[in-house]
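The form predicted on its own is given below as one chain in structure tokens.
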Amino acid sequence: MNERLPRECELLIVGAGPAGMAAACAAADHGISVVVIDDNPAPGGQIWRGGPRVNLPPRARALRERFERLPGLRLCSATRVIDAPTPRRLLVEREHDAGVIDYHRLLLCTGARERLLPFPGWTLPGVTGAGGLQALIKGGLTVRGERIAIAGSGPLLLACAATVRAQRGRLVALAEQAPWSELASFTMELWRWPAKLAQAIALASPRYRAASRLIEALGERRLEAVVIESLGERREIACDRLACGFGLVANTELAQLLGCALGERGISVDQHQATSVAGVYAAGECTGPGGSELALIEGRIAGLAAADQYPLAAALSRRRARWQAFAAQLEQHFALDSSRLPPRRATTLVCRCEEVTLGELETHSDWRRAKLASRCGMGACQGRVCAAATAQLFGWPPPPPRPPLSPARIDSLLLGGMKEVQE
């Protein structure tokens, strides 16, 4: 039976990635009671994401030792957020119960999702995102000897990349969005960070080819191979799956939800990680994508801030600097080019969830309109892929989310009292 849901705490944490187990860490050391909710089976995120095929890195298995040790601190992992029904007040869900959770401070570290964009035959099984292809890997899915390509812009296709190989899959295609003009320059800053350049310089694989631009997936029932064109020419690729990466988006549903001011890259904070409703902070790839090293610190200063150690979160913002300058570099040089996205067909599905191609959502001006008139957004994803996409596609702003945040059951949400249920 699982153990009964907390009522109150002191520092409620939604997210156990990196920031937010360095944050519960920092605060737990200072005699904060903490609380963590987290809708994984278990801490560490996605980049920490465990499983019969992982091999955490050193750093990543010492925090996760500390954190499941911390006096003080009670994790609730499979628990989702389904809205904020009251200031200080987060209603939660698991798959046999919930409940309201009281919080004196509350700190945001829900990370960041794939972006995923819409192509001919990208709704093909067979075809997922890069990170979604690393998961399903660490959770058990067996790639030996499959056929491979990855396409798209970022480091992340590196790392997909090191992971194929490490379970002996065949790559046949690695195609970077990105000229080599910018690789260069990228490469030519990483002195700045050494970890990184022996990181790069260890991912590295002789399929990399830059200025590429995937054009389609091609199949009848699946997948069966990739058209990728490369300097001015086009090859079609025969492969087994197609891990696509076209960067990350920040989650910053809930923060909308109470209220969080947004800067361009995620949810706004100042130099405590403090967002711009009183009470609460956030940190990691909330705040905009940056890697587990800014997450880290970034969770560090939150933890701190909250628990009133504001000189000892002052001490890191050098090294928190040093992280967000990093993460500028990959923003300035692996940012996407709408020239070398993949080519827009009227019949391609932009929302999977209610079947909507791109040839009906080009007739709306905006959002809305088009949510009104298509259904788009309205499905099992409530919009987390198809409107990322449609902001990438036409520069439509990014809806304001409504509760619950995700699917709920009934009696769940009359425990936040919701008007609409009541009704």
The other form holds:
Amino acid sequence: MNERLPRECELLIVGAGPAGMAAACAAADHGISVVVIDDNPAPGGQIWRGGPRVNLPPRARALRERFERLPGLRLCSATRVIDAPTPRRLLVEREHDAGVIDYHRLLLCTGARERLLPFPGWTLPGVTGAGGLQALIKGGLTVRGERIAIAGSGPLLLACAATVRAQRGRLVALAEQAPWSELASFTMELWRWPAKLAQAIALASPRYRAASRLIEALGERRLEAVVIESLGERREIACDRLACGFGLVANTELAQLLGCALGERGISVDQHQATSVAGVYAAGECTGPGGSELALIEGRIAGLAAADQYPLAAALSRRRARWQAFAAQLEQHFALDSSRLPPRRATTLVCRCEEVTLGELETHSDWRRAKLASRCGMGACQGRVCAAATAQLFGWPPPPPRPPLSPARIDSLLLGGMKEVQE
Amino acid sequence: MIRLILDGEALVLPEGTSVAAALAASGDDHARSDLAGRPRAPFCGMGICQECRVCIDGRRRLACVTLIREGMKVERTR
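Now that we've seen the form predicted on its own, could you pull up the form predicted in complex with its partner chain?
Okay, now the whole complex, with that chain kicking things off.
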């Protein structure tokens, strides 16, 4: 932890989830020196996050062990990218220091985050993201005996429910917005990915309700109940926690800052996982959410391509296509239906940091005007939550990011600027 | 086991616990107060939303991506 930050490397990988770890292993096998920076305290990403109450799957443990023993690997955990001050250089910050790292090639494995949509009561303590609750439980949060409701859309809801059950939480509702017809046709397609079919069966829950709509979270100082609508009937369900999520959105801020072109679902890449910027690659959920299997293969292809092993990378393209097809199924069957999203209420906060309401935003025609007039997206999270929400609510394209990419100390920012001036 | 100080009170928790989980273990999971003084608690759990920002040993940190350390002083923020 107190080891000094590396100054330069051949391949710099941002993100130590499945894609980043697979890429590091593939590149190191071909003699490339690798630096990996990751904002979490330990490698694994969101899906293979470790913690005091975590039993990681054998595949995750095996990859993590191999990754951590790579010859020549320098892993910088709990380290955030703040800026890209000049080409082929990133400014990073840790708890006690900051530094610039020069790279020859860069691989973005920045993952995805949950799409979190506003609804009345979503700022109450006790309301979290679905992946957020999983992460908090893995970090040691005790939910034993607590009444937990889960709502939103996508397979992450089922995974969250399984985590809750394993920790002896009491699942009181599991509300999916997609209708049964979509869930049935999704399940019918799963024979093409037998492991996913087995997983779906293992995760099945008697509480699962399709075509359900999250209406609001109720409580004074903390969450006390949730209102969910199923089959036209509204029910108030008493609960201690509500975990919600409406699918995933790719983390593309760093890519945008570097000038990489985006596609519809994330960073745009070619068959070698190369972005539109020379020397910059991208792999995993940041190129479009698709699960750990796709992330692992994309990571390997990117690691091989960054080591100029193009024939080896090409040999993996069929496997990648198989999992890309799975990602397409997910996207199709769990598409958000606006009639089953939480109701729009003018008083609901959209920007949690600056406390801007839906009513204030509705009077504007685009993100820029809304931001200038209301400070929406100008708080601590820099629009990470509300820009995805307004993209869904109003169809506003997410704004281009500006440095610093996350709140940073002034001495870190000076370091980025000073190096620029010196050279 | 690790001992930390949260708003002046000692808490003893297993190694590997996040500061966000430590907040909840204290019986009150709020991390900061909003402009009207209402409590806000960890929300995204993965370092994105910034709702869990607290003061750790004098520096502003995110509770959800920080692990507890022996003797660490954590203060909720305004």
